[in-house]
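One chain follows as structure tokens, the form predicted on its own.
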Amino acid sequence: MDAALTVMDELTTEDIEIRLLLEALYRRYHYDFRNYAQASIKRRLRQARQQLGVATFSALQDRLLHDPEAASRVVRLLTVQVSDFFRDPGYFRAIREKVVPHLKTYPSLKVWIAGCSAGEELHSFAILFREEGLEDRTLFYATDINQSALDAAAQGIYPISRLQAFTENHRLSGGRSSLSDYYTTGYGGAVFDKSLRERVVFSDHSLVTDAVFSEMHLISCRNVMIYFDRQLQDRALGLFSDSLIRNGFLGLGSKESLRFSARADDFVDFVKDEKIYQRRMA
């Protein structure tokens, strides 16, 4: 009892409120953020408090329990990710030059973009695979827990102001064409060709609670696990390991690693500097 009291004494009032809020969000709406990195969660929940005009996390909990629209806004804030087309061009160049030659040996391919957000990475892969002659044999799975993000990804519309960065990243990634070949502009937006999404399955999927996608040849999950604690990272990596074919490939974000994971032995380094790994044969 004394030990339990000591642990509770170490928690601030805010910490307790946040734990209760995340538990309420899970039990009421089945979104599980309980094992996300607390610093990131706290920062984003403070943004939610400000946007919803409530003074405490307890008041925010009360609001989301009784107002589904407020809960949706909180979930969107907790899951928002910032990305770019061909973000970290060296990663996509390594996919193009090192991974694609292996993928070309398969008659059909399945690629999972986990945590696809608004679709920048998905479209990057679709363009890369078209340029490398793999598009027609590939089925892409784009997943996220944020339905608004999935809807945006399915539309493929991005601000014109972002095109310069997108174009430069595409060039640095080894692009074999002009990025302008893939979009039209109008009304302040760039609309990417719907043909890029014809072989895409968009799906609501949680790395926290949902099961595997089987028989994937390539999984790209970048800058998602940095928001997870160690236990949740291990769960996600277990999903990826179980979803990949033997010798399949896994790409992570530049600040993510398998090094300390309980599932590290499932993989070997393939392009170490770009955090691309290969599933072991056994």
Second form
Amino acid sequence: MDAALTVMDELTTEDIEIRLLLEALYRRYHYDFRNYAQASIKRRLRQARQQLGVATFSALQDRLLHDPEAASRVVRLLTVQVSDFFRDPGYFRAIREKVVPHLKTYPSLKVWIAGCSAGEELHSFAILFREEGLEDRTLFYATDINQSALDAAAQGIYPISRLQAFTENHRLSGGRSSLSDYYTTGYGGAVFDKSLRERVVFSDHSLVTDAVFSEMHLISCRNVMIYFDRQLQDRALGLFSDSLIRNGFLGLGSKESLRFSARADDFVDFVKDEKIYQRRMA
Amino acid sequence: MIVSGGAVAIGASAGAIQMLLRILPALPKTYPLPVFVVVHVPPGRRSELATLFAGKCRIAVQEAEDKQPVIAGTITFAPPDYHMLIETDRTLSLSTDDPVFFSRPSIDVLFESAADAYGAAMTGVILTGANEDGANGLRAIGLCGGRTIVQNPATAYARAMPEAALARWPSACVLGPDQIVESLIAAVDS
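Show the form predicted together with its partner chain, please, the one above being the form predicted on its own.
The next block holds the full complex; its first chain is the one shown before.
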């Protein structure tokens, strides 16, 4: 009998399996997670492994390659995100108090909510822009790679159990109206008024593989790039940089930073504590 | 001092501040390892933990930012409302994935990623707390051959978390607060 091969130690077996699985997902279905931050993707793939009842990542890969429905389930699991209305009220207060006065100087506006998941942030912006009198001149782009999240965003229905936190966040953000003006309740859900979505284009767009599609005055992309590795983060930031008008605004999540990015020089701090940046003049 | 390749992760919940005030300020100025800390705190906008401990510790103290390289001899707190993970390239990453045992940041999430990143060079410490977060993570560190330490439940403000960790990973060292400090220091002296 042959002796067993020596295990070379550089990558663990699991890490090799995960790389191969992500490659398979890309080759077969064109979903590209190869440059996602490893630690979180591994955690989510462990959940997928458990949900599909397979023992190893190799077995999971086998399943994904031969079973498109299982693949779709796993892609959903890898791309699902949950946010809140007016998450980090200080961010929205800074948009309202510091960014809106600049936006008011433009006759028309384009705003991109990149990685909009189920639409919590989009609705927050739509309400804020209505309160600040900017809604009529604004076109919103809400993009995500998760189609069921986009569908949910376009429906604008959220569990009533979340309304209390949403309402409190809206108030803390300096809201000038009552959140209850914007929804009706029934069947356990709060349905947000469809007029909030009249000026919204929902679109399947990937920060990993897709290109610039319009010229923006404001891009909000919060807690999306925390799931990317640095290389992919740089790609996304390059996309934002190329999409923004001169002096356009970019808002990130409260613990995200341009400090560690190769594209840091494209932007200057605008509201430092709230991670709002401005596109540098060319 | 020789900087070894290891790291320390500490998880604590109810009664955390008092226990951490006994441990973290006792680490010497030359302490060579990165120390990652998850404390269960309510999702407020700004955590006061880093500020509180910076004034009392002899090594640097910070709150994590996404993609930041791990720094030796520095205490890093997970920010409120984010999980903190360690990547194999020794950078920090954050996530807003679902809470684990109602907790974000979660001790399990930190410990499991740290076990992957550091393997046998990892030390995990579970302190006082009132839920089960951290038990699976400590086991993950143990399974990788890392060192596992659990605060003696008899000395804990809340016993549930150390007890859950011991139930899940019985071979952890059970130590009182002062012994935990000695053990963290002795490990890098040897």
